[in-house]
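Just the one chain here, the form predicted on its own, laid out as structure tokens.
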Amino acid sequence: MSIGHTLLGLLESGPRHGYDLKRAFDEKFGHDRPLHYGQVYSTMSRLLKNGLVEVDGIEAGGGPERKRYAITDAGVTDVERWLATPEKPEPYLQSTLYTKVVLALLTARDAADILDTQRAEHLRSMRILTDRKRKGDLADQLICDHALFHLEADLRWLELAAARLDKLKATVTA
């Protein structure tokens, strides 16, 4: 996820302080990985330097001055370009799990145990996500569906790999 573009997009509804941006980000996108304040302010500093935001006002308070940021026309154009650019699909051609299976076969360990352990972990994660989906709002349901579909694909691969372990062992140990 591009944090800079996400913060720019949040600014399109109007100027905000860094604290407000962090809160909005965490509420909409940061359920599992909330932003750190330092990350917000370093990102805003970079966006300011690049002309994508401007300081709309500074307020003095009990602590440090609070800057209110506004998106510039260049920032709006940058968000539009980012939104229109498709994300590159992640093919997972060199996954850690595949590496573990091959190494187990190369070292005469039980690769089926690795696949079984991973299957159990995927199923545990799916139960947690399904519970979260059941209790969540529409946005949370869509996030959980995305993760669940990826886990389902992984489970299909785990089954396929388990069915092909003998052939894979013959190939990698030859």
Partner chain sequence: MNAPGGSLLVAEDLKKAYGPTMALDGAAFSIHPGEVVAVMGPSGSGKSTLLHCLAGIVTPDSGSIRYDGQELATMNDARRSLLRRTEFGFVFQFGQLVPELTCVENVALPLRLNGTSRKQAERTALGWMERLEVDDLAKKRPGEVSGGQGQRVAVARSLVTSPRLIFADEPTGALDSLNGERVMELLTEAARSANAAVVLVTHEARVAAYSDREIVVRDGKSRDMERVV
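Switching forms now, from the form predicted on its own to the form predicted in complex with its partner chain, please provide the structure.
What comes next is one chain alone, with no partners or other molecules.
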């Protein structure tokens, strides 16, 4: 995720101090990974240098951390461009699991066993997410659903691979 664009987007509703920005970010997007103060200030100084934000005011007696930032017109345009640009879907072509399965087949180990163990690990994560979703608000539900659908896709692949192990074995050991 682009932290710079996210902080810029948060500034669109009005000027804020670095601390407020961090708090807003953590509340809305940082459930698992809250921002470090250092990240906020280094990002803001980059945005400042690029003319995407400006200093709207400095509180009396404050050091650099008491600066209040406002988004510039160029900043608004930048956010707009970022929002309108589709994210590139991840290719998911380098599967460690596929490599493990093939190696197991090549070395006459139990490949089904590897898939079973992986399924259990995936389901463990899915249980944690399902529980968090059940107790969480709508934002939590949507974030967890996103992760759950990805894990589910992995598992569907895993079931398909499990059903094709004999064929795969014939292919890789030929």
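Between two forms, the rigid core is defined as the largest C-alpha subset superposing within 1.5 Å. Computed from a predicted model, the values in this text were never measured in an experiment. Positions refer to the first chain, counted from 1.
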After fitting the rigid core, is the C-alpha of residue 10 off by 2 Å or more between these two forms?
no
Core superposed first: is there a CA shift of 2 Å or greater at residue 162 between these two forms?
yes
After fitting the core, how far does the CA of residue 114 move between these two forms, in Å?
2.8
